[in-house]
Amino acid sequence: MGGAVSYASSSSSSSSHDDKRGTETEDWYNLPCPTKYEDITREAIMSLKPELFEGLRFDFTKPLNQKFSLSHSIFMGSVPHPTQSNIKVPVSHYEFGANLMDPLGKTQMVMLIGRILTDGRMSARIKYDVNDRFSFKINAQITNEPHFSLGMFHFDYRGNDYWAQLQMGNNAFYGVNYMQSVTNNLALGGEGYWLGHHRKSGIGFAARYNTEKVVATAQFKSGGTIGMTYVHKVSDKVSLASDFVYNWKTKEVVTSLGYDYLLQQCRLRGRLDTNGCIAAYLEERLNVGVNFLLSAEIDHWKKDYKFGFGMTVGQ
């Protein structure tokens, strides 16, 4: 009698234990959908590459109403020469922007930005949601040097676990990527392009793996570069990231190592790769649409030094 008892006990709680490890496999007909091809290594950048500046920079944006705003930016410094990296040209500019934002519905949004400087450089971007699953976006920029004119067409296809997105643009270039999830928290894509006017071409793949405490990528390119990146988040406040880039036709490896740190009245970024470059990015909240900005890059083997300051006040 005894044993008839253990017995059905224990095959009750093996049956339980086949149908909890049956819930926990993968629903196959419901992934979720992935990042964006493009956007696979938002979080890295976010922690590795903050917009650095050298100079003084200040930045006014005024709301005209819930959907339309006006922008000021003044900038005087020091920006890197257009072909040559390590000459520094003295530049500074005012710039005026007007922004449109204006919802449609709860995941759709029309959204017009453009910009023009004083040295006669234009920029404008259009992004329309026709649906909540299609919608594409236009990227241009107008300057006064020739062939440094650029133009965009992005068009994106929003799948119930999958991106798809095809590029056009001038100098006869096409593209196109897709993104697919695999399981719940990997996610594999691939992409490829043609510049025809460079008589170019090339592949890459990619893949995401993300949880809620860590997110990392893997990316390869025909044109020579493999990359890796990896964030975890320690707390909500504290996130630590790292990056690992090869380029096999140069032999050449550079690593980083970044942390993004979220206090209650600032946010400090920053990293330190193999080339011996540091840097540092603050952003210090002094009142309400008031922030107070601090930007910092040594590079002692090159012995270059940037250092900015700035302010931005609005929304």
Contents of the next structure:
Amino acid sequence: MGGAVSYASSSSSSSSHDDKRGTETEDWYNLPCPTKYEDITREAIMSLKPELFEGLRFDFTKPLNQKFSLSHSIFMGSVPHPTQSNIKVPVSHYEFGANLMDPLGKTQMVMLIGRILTDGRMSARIKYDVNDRFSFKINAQITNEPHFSLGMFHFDYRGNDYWAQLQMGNNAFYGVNYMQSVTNNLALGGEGYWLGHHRKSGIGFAARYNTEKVVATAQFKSGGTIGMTYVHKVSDKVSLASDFVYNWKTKEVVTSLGYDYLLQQCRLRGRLDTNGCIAAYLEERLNVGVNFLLSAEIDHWKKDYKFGFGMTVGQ
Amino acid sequence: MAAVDRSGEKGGGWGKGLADSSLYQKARRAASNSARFSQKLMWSTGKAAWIAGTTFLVLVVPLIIEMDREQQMVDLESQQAGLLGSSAPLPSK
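Mind giving me the form predicted in complex with its partner chain, seeing as the form predicted on its own was just shown?
Below is the entire complex, every chain and molecule, led by the chain shown above.
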């Protein structure tokens, strides 16, 4: 991997060499651990892609224990049709869930999440840290319709300054990715996957530049997309994010700009798109543990307007 | 000749001939073009105003309301801190 090669070549510089650009020395033997390959765009996704919905949403989480909680959730509204994107399908369901979160030690954590819906879908997620270095995740989803169920295993290994992950899923999906910290702020990584049933394979490369105020990532996937994100933390309440995706196979380009205000009583995220789409998502804290949600998405080009409101009770 | 007559009767110019009628035609075309253009301009200004207005309403108005509430909370807290007389740290902006 390119990241490993540059790490090996730069380890020849002595660790007491002062970095002329900054005040801290680059200690090539003690680089920080980067984020995982699948998490590099985490800040941009959190700011730019809130869970917009149309209709009514009500979530109630009841903790039975310090570690165990049950959740009840009702949704009544429209969702986009799975195959034809300009038709909305009305949906209403009740979802029951159980969550177990147990920090076994200081760094280990086990998390079990199960959900079952009234339209026959069941999903389960397990996250388990075996020890300091090795952890695994399992996702499974079972549906009524045939060929829509899926299961995925992820095995992660954490080194001093790298993460390696192996993925195995149904439909004979195998994937491997690797993320290496190259300097204190820069991490590079790559991935490769193979889809057995469709005989498709792909590779990808990614880079993430991370300082206290700025997170910039770039991603290249052989499926045909180049993506770049940039998140700037203006203060501890405000952060601005932007995202650029270019698909050279379908010749589509989309840029989106967004803001994320994290205030005492609310969290407000807004986004503006070059597809002529604007979206806003507000979570307002009415009381301790009671949140009021408002979601709005307006597509001026396709004349598609989606507004939703909801309430979340419990943590 | 018949063509001259037919075009002449609309403009009312006897004996002025072809030049006058073509000028009148040009003027009519220019007037209808400008009417269509100004109608399109009004229409697209209206559409732009609608898009700008709804975008402002969805993106900016909640932000203004929330920032105002935040400012009120900060003022209330600083007032309470001053009232208590203790050296409570002011909330950072």
